[in-house]
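This document starts with one chain, in the form predicted alone, laid out as structure tokens.
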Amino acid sequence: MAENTYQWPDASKRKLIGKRMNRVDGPVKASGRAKYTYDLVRPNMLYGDSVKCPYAHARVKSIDTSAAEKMPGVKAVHVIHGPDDGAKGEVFWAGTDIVAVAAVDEPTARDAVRAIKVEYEQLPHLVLNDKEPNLAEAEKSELYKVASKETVGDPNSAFQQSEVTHEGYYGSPVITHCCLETHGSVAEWPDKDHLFLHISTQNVPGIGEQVAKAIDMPASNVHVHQDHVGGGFGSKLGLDPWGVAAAQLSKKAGGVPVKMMLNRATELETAGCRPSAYARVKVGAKKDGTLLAWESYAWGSGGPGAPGSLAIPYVWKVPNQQKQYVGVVNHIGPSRAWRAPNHPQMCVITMGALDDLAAKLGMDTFDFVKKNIDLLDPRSKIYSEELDVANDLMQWKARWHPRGDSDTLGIPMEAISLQIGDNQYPPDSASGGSSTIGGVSSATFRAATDAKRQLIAKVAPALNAQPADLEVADGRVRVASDASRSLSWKEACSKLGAQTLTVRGTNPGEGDLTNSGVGGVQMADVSVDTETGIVKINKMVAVQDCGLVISPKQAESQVLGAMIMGVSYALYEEKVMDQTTGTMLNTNMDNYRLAGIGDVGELVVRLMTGPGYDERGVIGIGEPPTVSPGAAISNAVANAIGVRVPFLPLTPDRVLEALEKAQGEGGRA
């Protein structure tokens, strides 16, 4: 045992690093044994419902509870946002929470907000407009926000160089989270100072410390509990009001355990979205399909916060560009973190346009991305790989053909036991921002070998030997040069007596066992039927690195989902509003469509690993994989029916939109 320093070991000493092994709660969660916080049933608990704002902006004036109070049954009724909260009672999007109810079943609690009265005042409403603002009304108006116009190079003088340009239209709507498992928590006082909290959500270290502050108590005083979270994907990552009601609702009754889940419908609503981003796009190069220039005008709304701009070109260091930006600012519900925060909007419209350009070239996309590579820099050489690998994978120079040309084809797993999921527990950052692997890895590395180098350091004299001779291996704490010489870990840890080891490891730490920055390939095979504009995903391939990678099978599960939920958003989510009354009308699964088994098609993914990958250390991938496929299906669709379809979901009224335009100019595009 001579190594001083927090290391990753060399690829031929892994024992379980890189390995395929099964998730620890697989069986658990396949078999439906697993519990979450929506099938948690306390005694004595009482059911949690709300009154929510109907009016997508509106002013609350007076609010009468007195009926919901004298019901037989309700037990406790809090005001969450009366008319002295927030400017003045001010609401921004209907399904606000306004009052709540805690009653002895789910029935009465519904009649008791039915029987709340409150008094609203209408206020103007703006829903999705995402049509293209007008920049000289933006710049007067408090509904938008406009940056500043950012310029790189010299785009004129490199539009007059380029030999080929093309402009174009491209975006994505706002769509909504849909976790499996909607938002709320189980509350109970124990005492009258300490509150008793199972919750879903992504923070299980942080979570207390919020809802203290909410309630103006210590935060050592909450405890936090949760065994399994069915989904956040960053909308639960914060409080909610809701989080914060159902402790005092459960304080005004006495303590009992108080259940505040929302329904399908309340967190399709409310529970947070993901920003819209639309761009025109203007992009030139030079015929050999060297690209040159890039100029945009951009827009997006996500809520009463105005998104922030959109880093577009997303990853092209294009020489010569010249941008501006606009935020809507509307009253549709919050934007929250959606897996990778604008990162998918931004290669949806950049790579769009690239694409384009290259068609207009008469070029391979796969050729024109390879002639640009060093655009990408600083992961040039990782992107230019990663496309060769994918290549193989989809056959995509077999595949390809250009526009309007139709084709028509240390010790063993089972010793450790791993306990997550309180807050009383060693703290750890929330689980978001493809931060897991990364901080749990490698301080559960460092804690490791700290433990390993005390344990060694007690056993050394009864294997008559130095500290520095032993290593563990197998199951086993041996004499490196003599293997006879050795004791069970269950012998060795006898060796410590009454005495236990307690060790912690921290991130980041002395060693260079974790990194950021990752890069991905990803492409789709599309069939289209231009008939009914249905389109049909055959292949996607994803090739991806994310550094030293501890568990294959985990891995390349998240990029599996990431793709999955790239299927759901570029060919169904989109939040879709009335622009009269400023609320959701595609509240319901029916309508709210997610992909499904049938939906998907075939998904091959490769991860990059080994020389030059591995000794980067532990990056996360939660992220990164959800950015490319709508590019990749767009794009896709594009090649196969010779026309774009401007932006997302690629539905079908919008495919047959597209084909029927083309038509009327003469053709395809």
Contents of the next structure:
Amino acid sequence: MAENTYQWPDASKRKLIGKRMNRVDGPVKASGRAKYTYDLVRPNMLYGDSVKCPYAHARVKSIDTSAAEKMPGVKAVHVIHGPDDGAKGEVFWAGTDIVAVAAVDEPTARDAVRAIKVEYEQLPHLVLNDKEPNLAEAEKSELYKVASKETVGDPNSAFQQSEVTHEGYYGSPVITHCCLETHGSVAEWPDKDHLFLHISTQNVPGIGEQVAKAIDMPASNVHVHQDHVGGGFGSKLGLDPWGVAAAQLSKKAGGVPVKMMLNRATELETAGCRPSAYARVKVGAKKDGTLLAWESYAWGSGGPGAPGSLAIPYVWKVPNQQKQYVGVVNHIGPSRAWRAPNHPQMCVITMGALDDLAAKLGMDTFDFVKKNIDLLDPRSKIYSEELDVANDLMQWKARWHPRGDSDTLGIPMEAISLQIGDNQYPPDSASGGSSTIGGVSSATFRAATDAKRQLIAKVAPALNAQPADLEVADGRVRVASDASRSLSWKEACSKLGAQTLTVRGTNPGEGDLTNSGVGGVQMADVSVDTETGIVKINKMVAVQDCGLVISPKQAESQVLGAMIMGVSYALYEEKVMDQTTGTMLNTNMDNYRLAGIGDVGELVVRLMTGPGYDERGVIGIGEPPTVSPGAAISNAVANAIGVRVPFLPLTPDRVLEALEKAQGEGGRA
Amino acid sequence: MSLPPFKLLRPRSIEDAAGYLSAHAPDIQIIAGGTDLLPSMKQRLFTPKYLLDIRGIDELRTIRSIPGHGTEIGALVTLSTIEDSEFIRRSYRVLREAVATVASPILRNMGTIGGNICLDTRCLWYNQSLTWRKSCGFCIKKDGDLCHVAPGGKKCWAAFSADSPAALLCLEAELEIAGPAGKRRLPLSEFYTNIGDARMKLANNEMLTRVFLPERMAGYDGVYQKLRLRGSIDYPLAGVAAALKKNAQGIIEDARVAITGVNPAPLLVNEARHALAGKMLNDHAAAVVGELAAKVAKPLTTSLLTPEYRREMIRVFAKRAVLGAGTGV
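Other form of same protein, the form predicted together with its partner chain, not the form predicted alone:
Let us now look at the entire complex, which starts with that chain.
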């Protein structure tokens, strides 16, 4: 049975796949014994710090580092962003690194930073973006870029045919990365040609080449090492200016290690932003719930550069669409991939609008989705099955009530909502884009299959059999038809003699082992205190497809983590900017809030497995479950209080404002 | 961010501590739990030459009942000790309720009642790194002369952000303060200045040593209501404590209401006492107190929630606290 193709074993033959296994690195991480880049102290290590631009938009006119260079204990000074760098020294967000220094200890590095004189020319900044841009002005302004206009079908006549239409605002703000381990590295040069880099990264395979390119050296001369990474979520795939600076500083200092790690405040200010996405959406349907038309005017921040775009309506193939997107050039901070880039934002807009439409139709959103399930092609069947599973876990049908079906103020109102999500990514070599499990397990599986085949070929003579007659099972290599003729794994391996087997597995490769594009359904059960506007998560259910589940415990952990992140961005997270100074106001974790264990409620995860799912092979799960929580929670709040809170995060003042507005308009819809 | 350098002094008695304070003031600061001070030192809000670690003064670690007088709580008693004290829960419930909402369990294990009373006022423009504050031109409270919260103003509006003092005000607590001339007593209601920067009447050569809860206030029913975005951990964005005593007929004999988290000091809502005394507790009476409390509240944009919202929450929470205190909820 020496197979020539690679194939995941049938359910009946799986030994470890699908079993609840503990993380191998769980104990060292939970006990604090795991050492991260942040923990590293190398012999003779220097400490890096940097001068940061205090302005949201400015031009570096001149830099004087002479005083710092003369200070005792200062070993290297390196200009990152001088008057001639970039567009004539232009800086696009507050906190941009300008000059880096390395010194014998942190206080000396800090003193050196203070001794550096940088002259700036301040330029006008834009740091707010939740206001709908006026299109006529946008077309004239350099700050607004009309990025896309698209028409599908015949939206005009579709809206005319629509018996019920709804129009509303939806969106989410710029939020920022906040990894448990901040960004940074320790760089050293063992000799003048070789760089040894400890770096907090998601991209051990690729980061060396990026550094090499940045400082013009052969990639093969960069040795990258990392034992553990304290979170990345997309923000640690690429190289940062401070990463390059650490290497440059070390070189200037004669090769001794230089540590450059961001602190919490700089992490929040500069480690990367999830772009905002806002939209005014109009949707139309027939009275029976048949979804006919979508119109959206959307805008969002793409940071200082590319305007980006939004693929809305998200997942839904609405037959008639009219769409426009305006990219807002602003000075809030650099856009960066954030766990399922753009998907949560698109989901919030799409499912918010459809949920409001369902409410206006007097339909349970569950029924509305089922009614239009064909528009979710090609995953209609998956979503449909997941909806039924989620219904069981949440007791949806038994508990659902029409929107705002309670008019007593001051009593926490409870509501449930559902949400569908989707994710689709190309494979990648780094640990990001939810490609790790698909890439790693497929490659490992191919390697293991090859190794097994080669081992069998070696030991077949010892068992007096043909390789094709052998199998590996229960820790033994045995003759398939006669289990008494066998060798233990150790005995078999000893037949290899001095010649060890080295097998390299790759992905992509032969065989249909992996896939992409998954479907998920999430439901949220919330309470809203209508006198204070405070939203409390009671329970969330996530039903997720990720193909063949290799390790259920870890896959479920990924979903749980995503839901917790979802609660944070739905209720708390926003990069709050001060309009006057252009700086971020909430640069600490008192005010940049993340959910604690007391805030997330009961989280229930169900992975779709078995026939129809397993044969798709392994699919990444890191990102998909992050897509839906914002929309699910927003819809649940709308259901509870009877009115939409347009923009995330659902802070209590916004909830009350929405309630008051609805009451001012003559009661709740 | 690392701590600035300092010399650590570790006295074993109040007298030694007072000696150190006299010798090194104003270049000295007291550390007990450190939960407030250390993050602020990292941000260079404080860079004292000396840190006076008073944790070795064992006599300040106890809760002691003095029959006929009341109860004495040492400044070093941790918030979790008070939270877990059955005696405090029974006799001074409002304090237990307030203390239990401070930060998170881990921080309550470190944080002390003395530290909570002396907690620094907080503001979006103040609790930031040195680099950040410098980029915004500093502010009145630290290193500067302008206010970002009340442009043109000369007064600091940083908000008092501790929970327990609102409860202690309801209990008419007194403080014992040790200084070069020995000990003095001061009602808590006279301790705070309602100015964000010079927030309390404690000279830099003095230290808070004990809190006294008078016996006459024992047995009041009490509730603390706190506006917090997260259930798990947050400073109060608004807080209301209410303590009251009813007679057998359900008539309120005496009541106190105090607010925190909105003004530069925790404040008693003086009129609430008269509004409630002699009344039956009902929604109307509670609503009246809500209005009175909202009138005392003067929040500014020291946090990310709007001042209007925080004042409104003082109204809501005062109403709820009074109702809760009256029904044992």
